[in-house]
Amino acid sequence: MKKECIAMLLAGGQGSRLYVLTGDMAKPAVPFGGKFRIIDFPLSNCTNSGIDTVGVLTQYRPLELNSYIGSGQPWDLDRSDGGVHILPPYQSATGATWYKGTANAIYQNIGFIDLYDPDYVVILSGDHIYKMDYSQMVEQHKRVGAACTISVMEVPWADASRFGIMSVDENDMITEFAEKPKEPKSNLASMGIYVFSWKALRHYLEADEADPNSENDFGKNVIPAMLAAGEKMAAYRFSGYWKDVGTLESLWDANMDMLARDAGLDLLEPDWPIYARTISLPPAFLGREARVEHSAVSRGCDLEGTVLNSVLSPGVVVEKGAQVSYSVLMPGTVVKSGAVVRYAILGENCYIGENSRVGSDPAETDPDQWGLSVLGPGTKTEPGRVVPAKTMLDRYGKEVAR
């Protein structure tokens, strides 16, 4: 069962700042880019880079995440040797606890790594969308002999108090680490993906577990704890596309990346496939009066009206005299004839009312009222309904505050 190398994948975040959009499924499982879900990214990444182990770690409302992911069978980790594991909290002689934090869902693991015996071990974040091939990272770890390597990029300054802020010296290994810092030193940001020496991270992950004071968090605890320990810690610098999707804003602007062939994220890429649980269902169908411009349409969608500009996942129905525009359509959304939808996301199975409005174009509303529209999973609207910009409704058609 000896591997030199497997993957950690934290996948168990609830995704509070998608609101409505993860009232019933894990972060890691909402719909994205039409085919896909947003752990196809860190999964297919693990495959491309040559990583057949990966351990899934769940917590929040997984029902959908693992029945997705079942037996792994897309990313091609379906394998008796390793493969993909779901791996929930669980209870033991001395009691059952929730993830408390990143570091103590790893702890609670040892065991499940342990089986591999492996000399490194992959953390990654469910909720991320980019492209990276994590065994380009593993080996500059071995070449320079780190206990840590963080993977990082540069963000713009104003941004920087959002991440994880590191200071490097001129051979990029990390003399300071800094969480969310108010007054950054440098705009050199963690990526949220490390590389562990497995005997190293082990010891201070027991290490942590016993302080009662810790917050068992890797960014907040256990990095720190080894960069005081003197631990030879290394940055690997990653230059392509990457967004974490965590907020309403940050998803739809990574559906619209997709469709934009300069933003970087090229899903058409043979190099470097993002696998997918495929979906049986017809090709799309588009009429005779249909018009669909610059955007992306899965399979089974029926399409009769106007679609500019969007995103549409498997199923999606937009009937004769509809307008879809800038919008994100997840899977089995109906829009009825005579409806438009602009600058929205509309959950799953939404149901959008004859000659109903949601949403509006930015330069035809006040700059402090726009923003987004979104619809929870579910949500129908009456014919007529007018949902303005920046509401947000639940499965009911109650408007929730963000």
Second form
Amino acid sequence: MKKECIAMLLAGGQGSRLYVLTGDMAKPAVPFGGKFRIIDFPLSNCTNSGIDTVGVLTQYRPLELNSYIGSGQPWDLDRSDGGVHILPPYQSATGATWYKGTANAIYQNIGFIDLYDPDYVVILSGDHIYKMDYSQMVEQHKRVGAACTISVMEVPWADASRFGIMSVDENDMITEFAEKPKEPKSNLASMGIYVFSWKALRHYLEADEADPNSENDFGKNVIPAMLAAGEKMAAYRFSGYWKDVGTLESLWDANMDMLARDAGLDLLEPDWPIYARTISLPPAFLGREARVEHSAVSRGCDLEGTVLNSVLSPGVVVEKGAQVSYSVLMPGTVVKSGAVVRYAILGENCYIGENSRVGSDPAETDPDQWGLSVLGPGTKTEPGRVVPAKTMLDRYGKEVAR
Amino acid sequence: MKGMHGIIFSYERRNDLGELTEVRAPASIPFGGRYRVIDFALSNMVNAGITDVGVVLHGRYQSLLDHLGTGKNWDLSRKRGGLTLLPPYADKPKWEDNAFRGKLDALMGIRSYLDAIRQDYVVMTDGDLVVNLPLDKMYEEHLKSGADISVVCADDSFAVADGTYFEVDQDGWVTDTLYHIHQPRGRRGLEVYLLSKELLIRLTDECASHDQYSFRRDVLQARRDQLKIHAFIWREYAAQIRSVQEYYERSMQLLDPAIRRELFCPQRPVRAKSSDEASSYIDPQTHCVNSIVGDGSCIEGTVEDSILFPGVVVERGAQVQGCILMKGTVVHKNSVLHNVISDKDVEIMDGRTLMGHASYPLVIAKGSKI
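Next up, the form predicted together with its partner chain in place of the form predicted on its own?
In what comes next, the whole complex appears, and the chain from above leads the way.
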């Protein structure tokens, strides 16, 4: 059945810069902002933009992600025609390969895309937090008759050398693309969101696959090749909230942004809902001695202690006399009485024993020694254990180096 | 086929619920910061492995239809069986004025549905009951006791509007059924009944042919010498939502952690319609204690001893004490609310003061703006 536009979501990356948090799961499955996981953002954006067919390309540790996506029902993507499809690498008559790069992952699924005979394909990543109407981007792509449209946003000039930077002409057509340039010519950064005319992309994917020297990557190979061949490449300006949560610091930042009204990430507004698969838990309870300030709380939370400037996912318990501040607590984590958690990310189902101390306040720490403390999912700290700032523990309580 | 079939009765008969049932049947009253009353009956059935559930509808059921949908949220959207909505008097040849007289009347109204039940046993429950009941245990006890009918009793004789009470002997057999009594005695019946499909159909037909319509009068009382009636005694939290006062007091009990552990025990999760609200936000200026807070709320004022449903907004300077605020209630700046039950989408403008009392909570009807 023909679809005008479908989306392909790249969700196979390991997310190695999230270290222990992605030890057992792919980055898009990492919990975010209380009740969500990172992948809820692109999936909800698709549904809200009217895209009802989404291929999710998985490779690294897909179990958690697969079971989370399931039939796609929470995102209204359980369709009889289209819907969400998990696309892992597969074996074929000529052998089997992993997805060698972002472009190769799409190349290996040309058959899936051709099933829907789309005019346009939207390529998304599974590690960004943002709300965006893709239909407007596709609309612009059609209007200017581009072969490829790349979503861009203005970043501070000082940061520009960390991004893929686009130079554009007066009509916002891309004239030059530079990956992490030392001397950026523009401050328009690529957000890793592309709209392609399928015919054009199909052609370049085949050419890219035939080139033995290619790394099969969109940013490094396919986009430069299209630009070099003189294809019409447009920039689509985006000005809302967008954050790549590929590092521990940026993941923590984005969680804190959710609490700040002026950061632009308002998840309570009803016009552009972010959907998530939810679990059956009763609403949150704040006890008689609870002190909860400037924090997000979710269903199943049972709070008797002090929680300041923190994001609590479903099922988090903070016992009497425990203190949690400037931290992100993922689902099912328990902080026992007397424990202190500061500037930390605690993975799912962590257990912080009585009077343990995890992380520390930057004001009270030597700046060289300071950093976020991070515990992998399922980590237990025995009572009284001290986990200093900038320390990372895996589920066995062993220290892991960054 | 072995196992149980579930039937839930959603009546319109209770009238002590005031504004809360102006727009809905008691079964779809919001409860506990997230649920509708019927979620408990449905979850009890699903958690006991019941796959087929019929819901007998009566008046004002639009809200219930919206809530139940296909039954997907309770895993009851199945190819065979699953959730069946039974509109009032599906089998009645013509509409009569006073549509509902009693449970047997309602059963006669769905007579052909009863024939089609695949399971050997049927558990019937009222839609106004809030309890986390292990029906599978009740089923086991029923089979072991050799009873014709099992009834569920609470461990108290708490007075409820239009309550049914049982005298139970030391072996658990029901010796008498009482109702319309001035001073409740015996054990409070929770109006949950388990019996074989065959007996249910026989009783329904017999009673229909004698124009008998009340299950407790014409079956439990009148046939107590012919039927062996066994009591399954439930010692934990069980609330029947039949008056505003009862709704209020039973809701407030949820602030007790021991009661919450009984009603929300992790082995038998209570399933509800999934909602898409984000996590709630609690502001730095807030004092929010001893309260239940639903998802997607934004709390900037003072909240004490209250139950907040999803999407509630309490602005700066507002004080909420001993209140139940349903979905979408907005309390603007500097308002003071004590012992108020606000229905869905109520808006309290700046600086209003609304005072009820724990013994007489003030109910504000759905969508009101004050």
